[in-house]
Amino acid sequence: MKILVVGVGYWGPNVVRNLVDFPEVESIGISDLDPAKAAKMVAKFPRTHVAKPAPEAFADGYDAAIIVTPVDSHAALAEAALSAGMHVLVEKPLTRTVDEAKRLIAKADEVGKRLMVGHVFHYKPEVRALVDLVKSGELGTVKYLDSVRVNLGLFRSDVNVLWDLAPHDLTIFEAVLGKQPVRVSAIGAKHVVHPTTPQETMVYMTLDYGDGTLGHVHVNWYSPVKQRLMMVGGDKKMAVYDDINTAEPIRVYDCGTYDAVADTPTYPALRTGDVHIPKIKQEEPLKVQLREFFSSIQEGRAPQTDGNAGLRVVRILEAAMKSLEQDGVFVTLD
C-alpha cells in the first residue's frame, strides 16, 4: 500500500516512525504546510517522500490517508480523501462537530472506504487488561470510573483542554462499561490568559450512565505535576490503571464493603484483601492501531474504533460543551 500522511508536528512523526516497520507499506508520502518539516522526515525515513500539500496529494494515487492535523481541519481533508478514492484514519477527536461526523460516516459508506479514528487508548495493552477484567466479573458490576489526566501544558490554541485530553478517557470509559452515558456535565476555567483565543485549561467533566454508573473525568494542562490515573470501582473489586507507572500500570485491589443482609449485620463494613499487580505484556499501541487500521483495508470491514466510535466522542465532546455554557447543568445525549 501506499500511504500518504498529512501533518508531521506533533504526532505525524510517530505515525511516520511507526509505519516504516511495517512491509506492506511499499511508499510513505509526507505532507505539511510546512515543507522543511517534511523534508526532516524524508532524510530520517527509508521509503519516504516529500508529497503535496493536501488536499492536491489526494489525486497522487495512494491508497489511504492519515490525517494528523488541527481538529478544524478534519471535517473536510477526510472528505477530500474518501472522495478521492482513498482510505482514510483521522486523529482524535473524528471532527469538531457531530454533524460533520455524520457526514464523514456517510461518505465512507457511499464510496464503500474504511473510516477510523486515532483512539490510541483503546489500542493500550493497560485498557485491554482492564477491559477483560470486567468482563470476566473479577470486578463485579463497575460503579465509577474515575480518571485524572493533567499536566504543565502543552497549552493549545485550536482546541480546549477538554478536547485535547479527554477523549482518551472516553475512549475508555466506553471500552471498559461497553455503554454511552445519557447524560453530561461539565465545568470548567480558563486559568491562563491568551490573546486571541482564551480556551478552557481546566474541566471537570461527570458522566451520568443513567443506572447508578457514574464517570468521572478532571483534566487540566495547569498542573505543576503529570498524572495519568484512573479508578475503576466494582463492587466486588477495585482496580487502579497509573498510565505513568510502567512497572506496574494496575494494580487490582481486593477490598470493598460486605453485603449488609448476606454477610454481617453491621453497615458498613469494610473489607480489604490482597493487592494483585498483572503482568501485561507492552507493545506500543500505536503500532497495534495501525495494524487495526491495515487489516480492516485487507479484510473489507470496520476497524474497531471506526467512523461511529468517534462520532460517540464527539457526541458526549459537543454536550459537554453546552454544559460548560451553562455553568454545568446536564446536558442529555441525543
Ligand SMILES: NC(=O)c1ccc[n+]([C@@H]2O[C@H](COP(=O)([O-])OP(=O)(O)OC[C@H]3O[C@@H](n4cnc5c(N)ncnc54)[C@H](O)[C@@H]3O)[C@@H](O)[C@H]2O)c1
The other form holds:
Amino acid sequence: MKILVVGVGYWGPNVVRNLVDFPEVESIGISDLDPAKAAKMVAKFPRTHVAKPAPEAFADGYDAAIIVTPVDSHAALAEAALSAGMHVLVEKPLTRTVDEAKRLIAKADEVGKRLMVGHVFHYKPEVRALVDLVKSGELGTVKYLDSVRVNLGLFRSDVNVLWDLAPHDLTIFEAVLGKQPVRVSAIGAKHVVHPTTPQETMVYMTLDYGDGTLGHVHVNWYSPVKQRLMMVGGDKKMAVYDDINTAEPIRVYDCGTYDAVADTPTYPALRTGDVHIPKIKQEEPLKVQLREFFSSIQEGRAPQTDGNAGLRVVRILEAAMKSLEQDGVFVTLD
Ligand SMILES: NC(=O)c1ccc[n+]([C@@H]2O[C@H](COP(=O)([O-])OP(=O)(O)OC[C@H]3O[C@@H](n4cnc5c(N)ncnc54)[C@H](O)[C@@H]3O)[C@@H](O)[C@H]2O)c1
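Moving from the form predicted on its own to the form predicted in complex with the named molecule:
Shown next: the complete complex, the earlier chain at its head.
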C-alpha cells in the first residue's frame, strides 16, 4: 500500500514512526504545508518521500490517507481524500460538527472506502484490560466513571481543552460502559487567555446515562501536575486506571458496602478487602490502531473505530459545547 500522511506537526511524526514497521506499507508520502517538516521526516525514516500539500497530493495515486492536521480541516480534507478514491484514517476528533461527520460517513459509503477515526485509547492494552474486567462481571454493575486528564499545556489555539482531551475519555467511557449518555452538562473557564483565539482551558463535563450511571470528565491545560486518572465504581468492586503509572496502571479494589444491613449503627456497612493489580502486556496503541486500519482495508470490513464511532464522540462534544454556552444546563442528546 502507498500511504499518504497529511500533517507532521506534533502528532504526525508518531504516525510515521509506527508506519515504517508495517511490511504492507510500500511507501509513505509525507505532506505538510511546511515542506521543511516533511523533509525532516524523509531524512529520518526509510521508504518516505516528500508529497505535495493536501488536497493536491490526493491526485497522486495513494491507496490510503492518514489525516493528522488541525481539527477544523478534518472534514474537508477527509472528504476530498475519499472522493479521490482513498481509504481514510482521521485523527480524533473526527470532525468539528455532527453534520460534517454524517457527510463523511455517507461519502465513505458512496465510494466504498474505509473511514476510520484515530480513537487511540480504544486500542490501548490498559483500556482493553479494563473492558475485559467489566465484561467479566468482576466489578458488578458500573455505577460511575470519573476521569481526570490534566497537565500544564499543551495549549492549543485551534480547539478548546474539551475538544483536545475529552475525546480520549469519551472513547474509554463508551468502551467500558457499552452505552451512550442521554444528556450532558459542561462548565468551563478561560484561565489562560490566548491573544487571538480565547478558548476554554478547563472544563468539567458530566454525562448522565439515564439509568443512574454517571460519568464525569475533568480536563485542564493549567495544572501543576500531569494526571490521567480514572475511577470505575462498580457495585461489587471498584477499579482505578492510572495511565501515568505504566508499571501498574490498573488496580482493582475489593471494596464497597454490604447489602441490607440497615440495622447497623453506621449504615451502610463498609467492606474493604484486597487490592489486585492485573498484569498487562504493553504495546504502543498507535501501532494497534494502524494495524486495525490495514486489517479493515484488507478484510473489506468496518474498522472498530469507524465513522460512526467518530460521530458518537462529536455528538457529545457538540452537545457539551451548547451546555458550556448556557452555563452548564443539561443538554439532551437526541
Ligand atoms: N491521538 C492522540 O493522542 C493525539 C495527540 C495529539 C494530537 N492529536 C490529533 O492530531 C491532529 C493534529 O494535531 P497536532 O498536535 O499534530 O497539530 P499541529 O498543528 O502540531 O500539526 C498539524 C500539521 O498539519 C499541517 N497541515 C495543515 N493543513 C495541511 C494541509 N492541507 N496539507 C498538509 N499539511 C497540513 C500543518 O502544517 C502542521 O504541521 C489533531 O486532530 C489532534 O487532535 C491526537
